[in-house]
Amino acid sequence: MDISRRGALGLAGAAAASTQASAITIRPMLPDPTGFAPAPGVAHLKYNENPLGPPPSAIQAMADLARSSWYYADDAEERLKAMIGKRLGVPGAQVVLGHGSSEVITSAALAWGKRGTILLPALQFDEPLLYPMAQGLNYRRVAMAPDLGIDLGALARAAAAPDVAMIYLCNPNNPTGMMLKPADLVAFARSLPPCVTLLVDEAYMELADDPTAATMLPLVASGANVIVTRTFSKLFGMAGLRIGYAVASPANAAELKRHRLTISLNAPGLAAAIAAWDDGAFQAQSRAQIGAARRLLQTAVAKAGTVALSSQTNFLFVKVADANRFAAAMAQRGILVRGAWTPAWPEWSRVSTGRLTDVERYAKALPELVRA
């Protein structure tokens, strides 16, 4: 069971998914002498990591950078910001880099928390708020819709309170994997009082079926009081390198920069991000791998006689008898998944789309353990 870092706050369809993914080249799992990776034989399906790892272009960039890593990487930060801004349609000055997207979300909470209360859905990734909470952040959780979706109506009503400064939500949401309808979210953003900033964490947006149609980046480009955050951890396979960013209006970007927690980002991570940003072949491969594993998981869930929420991410939120007991039973088989997100949702277990061989192990064990 995982109640620590991330817990504080025979299949026809599977065979088809495996066949579709057969053309994808995946590096074999080898013993890791550094101790950073799971031991061979352990299926690590709990933290939404991308098992492809960084693309070869990024690995080469990090190797080339090693001998120059005694320099601070300020110039590389500016280069990456310009690259991101060019693709996303904003000046580089409106891009704020962070030590993962978590840092820019934390920075936003620290900055806007001085102005008032931050609203967030009750069932959502909230780890970036832990430090601001420890500093006395005023926040309120808003109940989910009956289907565990984000209730925009309830958030809109709560946002009418005069003390509200920011709304923080994830789309697609973590841990549910569900995506809000783009038109609904746009209408919600436009309905908010001018003094309320909407922060949309799009960490998983690049894995969605149609990210161009669903992103809130056009609102930022139009000057709306919206901040969008993204990360290199998911699509690009760089969770351990900790590079993320926000895209915001000039005024909001300046406020985020004033509250950034780190002086400078790590040079190897920046080198990898710069190399991977235009590596379209790897990005397509990454989406194909994740899509195949997600379809395999969805088929396995149906075969086991249970349900999972609709997902546009690299994980599923699966209904089981008891998520903590289920995670413990899976761990006995060398398969690591999330236990209950909090005691409020004891029947829901999150599983990531890891390596296909690991996902197949989960699929095989699921029918026996789903009632555990």
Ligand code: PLP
The other form holds:
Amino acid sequence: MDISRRGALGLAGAAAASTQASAITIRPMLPDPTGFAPAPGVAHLKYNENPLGPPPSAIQAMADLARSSWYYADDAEERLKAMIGKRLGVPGAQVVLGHGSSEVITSAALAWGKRGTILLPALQFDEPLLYPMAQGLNYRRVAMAPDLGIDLGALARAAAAPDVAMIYLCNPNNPTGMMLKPADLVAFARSLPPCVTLLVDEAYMELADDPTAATMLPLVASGANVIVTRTFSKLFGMAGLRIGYAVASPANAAELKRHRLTISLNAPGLAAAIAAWDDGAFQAQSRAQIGAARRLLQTAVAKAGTVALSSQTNFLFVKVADANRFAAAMAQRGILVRGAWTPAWPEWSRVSTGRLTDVERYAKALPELVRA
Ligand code: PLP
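The block above covers the form predicted alone; next, return the form predicted in complex with the ligand.
After this comes the whole thing, all chains and molecules, with the earlier chain placed first.
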């Protein structure tokens, strides 16, 4: 099993991880007068959010924008698409923005679902498919590899069926946090029948060890039948602002746009995304802080005598006695984590990196509750 033992450092490791964490400038959390944040005392380690964001540059941009938010935001949409395209090496016209990356993934499922079946790994984030599923989407889940990784061989065999129109997979995967080997995924993409579109959800890619080596964006740029989705919800800490995007061939981009909701983008989210996109200092700090919190979690997992899958994201998939009982016991202490993803994996619980103080509370409670 692809188990991370990087945290198996005992007390010395915990001290080292704390030192690394404290070497990073932690921006103090601002008081929340809106009541939108979790109640005081609640450690929200449940939804893979990033407490560092939005960056100050984005907060300023939203404040500046407030007075002109009576306009529809078409011009801002074009600006952001051009900025994203410039950095990622495609024309802005090949970038499709959405109300979070969820909207573009939902659009893809609606569009390609008309053509045939959508394949996805059995243990994978699937929320953007729930609406298409309610509309009658044909989909098939494909079993995982024994190490809980995505089984590309099984997906390739399933993709040979004549009804398959699209494969949706997350890399890194949620909830496992695991990454596919880039060369394996490229070979898989190239092996697919030309009529099968591969949608690679890279929501967490910017948090990975080497995003440049692992992303499938070069496949899109080379004209392959591949769509990559990304989001401002993770690295940029803007989950509540709902901006995400797809990068696709001109034909696939046109198809996605046809299936989007009408006028779904919001001006504050666009203003924040435009400001944050070139804020390299914030992005570096965000990666560093998430890495520090992840190391704290890995150390805590090892100290508690259990294991977690190797993660390149802002969450860990941790083995416990019973994930639902574990989540309930953590919740009693004001620490919110995921219970069992589905009944098929009752022993695995996902915890997000969150605020370092909240991670420390989780680390403290883990040894007692891991076998609860
Ligand atoms: N893709 C994956 C793998 C996710 O885990 C999430 C959210 O957690 C999303 C997409 C949705 O992100 P967004 O906020 O961009 O809709």
